[in-house]
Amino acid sequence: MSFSFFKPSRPKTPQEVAKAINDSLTALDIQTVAEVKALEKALEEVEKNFGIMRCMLVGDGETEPNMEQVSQLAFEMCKEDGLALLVHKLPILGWEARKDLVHCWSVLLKQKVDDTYCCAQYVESHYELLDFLVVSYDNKEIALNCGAMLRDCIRFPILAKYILESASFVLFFKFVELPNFDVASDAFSTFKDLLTKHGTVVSEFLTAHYDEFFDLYEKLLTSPNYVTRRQSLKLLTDFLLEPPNSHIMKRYILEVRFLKVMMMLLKDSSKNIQIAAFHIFKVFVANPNKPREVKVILAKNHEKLTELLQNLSAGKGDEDDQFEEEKELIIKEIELVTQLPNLGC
């Protein structure tokens, strides 16, 4: 008598799992799933694939991952087109699925294949996939599992650069204040992301589009929400006073718009967002290269802006001491401002 029903069935091969995630992936074509029942099977399918290929690649909590079966799984997603049927099928999966692949697309993108990312490039060679990560976030159902998505793809520069250089790019500037929180919060992560992970990437594409980036950014700084206000402000000091940008820097400092725009911050009825102001602020004035309409803006509200600085406070121990000697130092300094001949105050 045979007993070989008992017998585990044979653990798939990863050229088999990335076949069975293809074909249950395809099988969600609206044509096939017409009716109900059909989608939640076929959605189980999906399901299940899913988790098989989350315990190939990075284990079931009592064995680790085959690092060799990982690596074969990367190549046969890329090879078969598997990456671009994960993100395209993203918005009709349901939560458990999502929350596997996001897992599994993380992991993914990390490994290596021949000592290259094969995920990354293959996204590089489908650049279609970062857009439509990008504007998931209209559809509040996906945009936080696209958005961890995003950040995994930002960590390499070359998928940074393109989503900085791309049409989408300006969306952010949409997302960051969308009505619902969780959403918007989400969106101003994989901004930041966007601004801060890549110098380089960073300073290139704010010398090419300084005009375009910060007429945008500018209705950050001023938007009604506080919460913009405070986290706008605080990337701005993240990505601006790092080394990589300050060409950048020396340009922003030369403009009294954006002076009257910190002017303005130091007055906000939040002390955080005034203290962060005054950070930028002070640059400003410090500039020894200052354009004759900067001196003439500080010169006319010079007793204001040291009304202001005196009142304002850091009330942190040792730096509270070092904020306020700068803030003297800057009073001091707006002081001679105001002494210069011929600014005709």
Second form
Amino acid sequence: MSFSFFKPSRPKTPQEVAKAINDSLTALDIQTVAEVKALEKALEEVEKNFGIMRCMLVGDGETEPNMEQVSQLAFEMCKEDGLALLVHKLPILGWEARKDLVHCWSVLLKQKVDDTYCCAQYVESHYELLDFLVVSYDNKEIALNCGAMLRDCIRFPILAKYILESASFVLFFKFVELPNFDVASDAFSTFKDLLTKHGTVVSEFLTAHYDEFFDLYEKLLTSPNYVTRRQSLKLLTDFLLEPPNSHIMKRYILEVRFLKVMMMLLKDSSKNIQIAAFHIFKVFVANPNKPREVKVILAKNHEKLTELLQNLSAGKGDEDDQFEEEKELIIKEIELVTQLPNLGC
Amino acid sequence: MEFLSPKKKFPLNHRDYTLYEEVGQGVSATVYRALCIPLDETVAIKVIDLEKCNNDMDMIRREVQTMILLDHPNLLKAHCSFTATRSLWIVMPYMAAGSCLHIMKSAHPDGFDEHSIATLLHGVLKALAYLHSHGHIHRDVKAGNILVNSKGAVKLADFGVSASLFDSGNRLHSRKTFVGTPCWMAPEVMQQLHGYDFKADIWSFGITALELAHGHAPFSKYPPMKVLLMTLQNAPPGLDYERDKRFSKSFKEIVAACLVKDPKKRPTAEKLVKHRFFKHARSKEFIVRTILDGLCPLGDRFRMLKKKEAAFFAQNEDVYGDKEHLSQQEYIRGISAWNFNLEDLK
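Show the form predicted together with its partner chain, please, because up to now only the form predicted on its own has appeared in this conversation.
Okay, now the whole complex, with that chain kicking things off.
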């Protein structure tokens, strides 16, 4: 038993808290795996300090946090590379400590110090942290923690831009199909944030990487996995039909191979997928400047398409009326295309 | 020694499980007793038909994540989740005695004794304190979501509507959505005026205490719209039946403390855990002896209740107009996927 006056006193100021966290995280390196007891003790120390940090950042349910302390702690965590330590040590921490960390991370990133988001800036100059978080989707134990931290980062356009253009971005196409639904759906939700949060960033990215991106995306849309098909189709509507991406959309609807994908999805056995596919298919058909190849495909398949569309109904209230109206227009347009001379079919 | 053994790995393929009988049902999900073949362990599997979930799957993702990330002896945790064609399977521990609602309906129609209630509620409260400290509001606390296993352990379940306060914005922001089951719903949730916070769960907890004491929630025989109006207009319900005299003063105290209309005046879960009422709490073994003894298997009870329900609706077909029919049915079952049109109320 130790006497209380031998124990270091509980850190109180933001500087002390930041230092205590850094020291206790660094101490984890010194302990070897063989020294189980020592490691356990070191982890306990980290957990204790995280509790103090959390209390300082969000209050304890009874008292509100002191904003000045919050912003000072954010500053201190950047100054001493505390943020990097937090990320790198996450995998060896215990269950509750990880959750505290995620919670604190979210508050720290949003913290403004002298008009700048110092923690976001810190991440911006330490991009490897973002790569680390992305790759962690492969580690089931920490995937959900890292996913939440990533989404906090993606709120900042510059950080989202980095991830989109990084080599690790392609990994998302794999992560969204992981067998664990909880991990896969979390990865999907991050993927969605990346493609929808910042219009201009996304539009620039899609313009520069059009072919690679849509090649990969086609694989999602044609995946044998129902959840992947349904979610990726819905997401496509979410970003493709948004104003900043209108030039991307105009390019997309000229391509016969994408039209074919939509026609496949119109025939899907899931009604939800059929309806979502219709909302993209209709743009191909309604395009006043349809290329010849698109017209040919529509004309060749007009009977099947008309029948398919006639049997399709959205099935509820106001949405239904609009859907029916659009459907009629699209069926008419396909009819018109079919009657065009010189299509050679 | 269990502590040292490596964490069990539940397989992520539906072929590794055998589904047995139905033990629960919701709007778009069915719960089965099942066997995990490679581990030779009985589990419960919630099978959600994703095709019936019209909107995007964010709600479901959150429910599953909550069940995976929270870790407390009084919360029902998910072992794993995966998809099998169009359905989502969530594998959970099997709670052989079922929910307190089911137990009451089949063996204790007038509610439980005070020691059992204290024991059950103590577990629920510890779960709520943990949830709240992690920034979650449960939003659907009721006897139907309090599960008991064969050893008498109590676990709060169903995070289908639970919301995370931390998801948007960093601090303890109030939520502004309308979910829950009307009988258990706090006045501020119904009013949708200022948003609500953890304290909404404390109200529902108080209603649940009454439910366990009487065998049904207050106002449960009225249609949902009427419940809304009664909760808003009447004085809070309490332990004031004639036969409630058997209950202790501390029980009445705790119920009254939770059922205060002003959420600010309700105590926190953390504070309530220490209430003297819980001196009446007993062990798991006590629960097994007093309320689980002689119960027939969950699957059989579930089938019987389903039959009773069907008969009830067949009998009362003409009582419930076409328009309200479906929601009325779901309401009586205690299913919580409610969409009120509040404009109708004003």
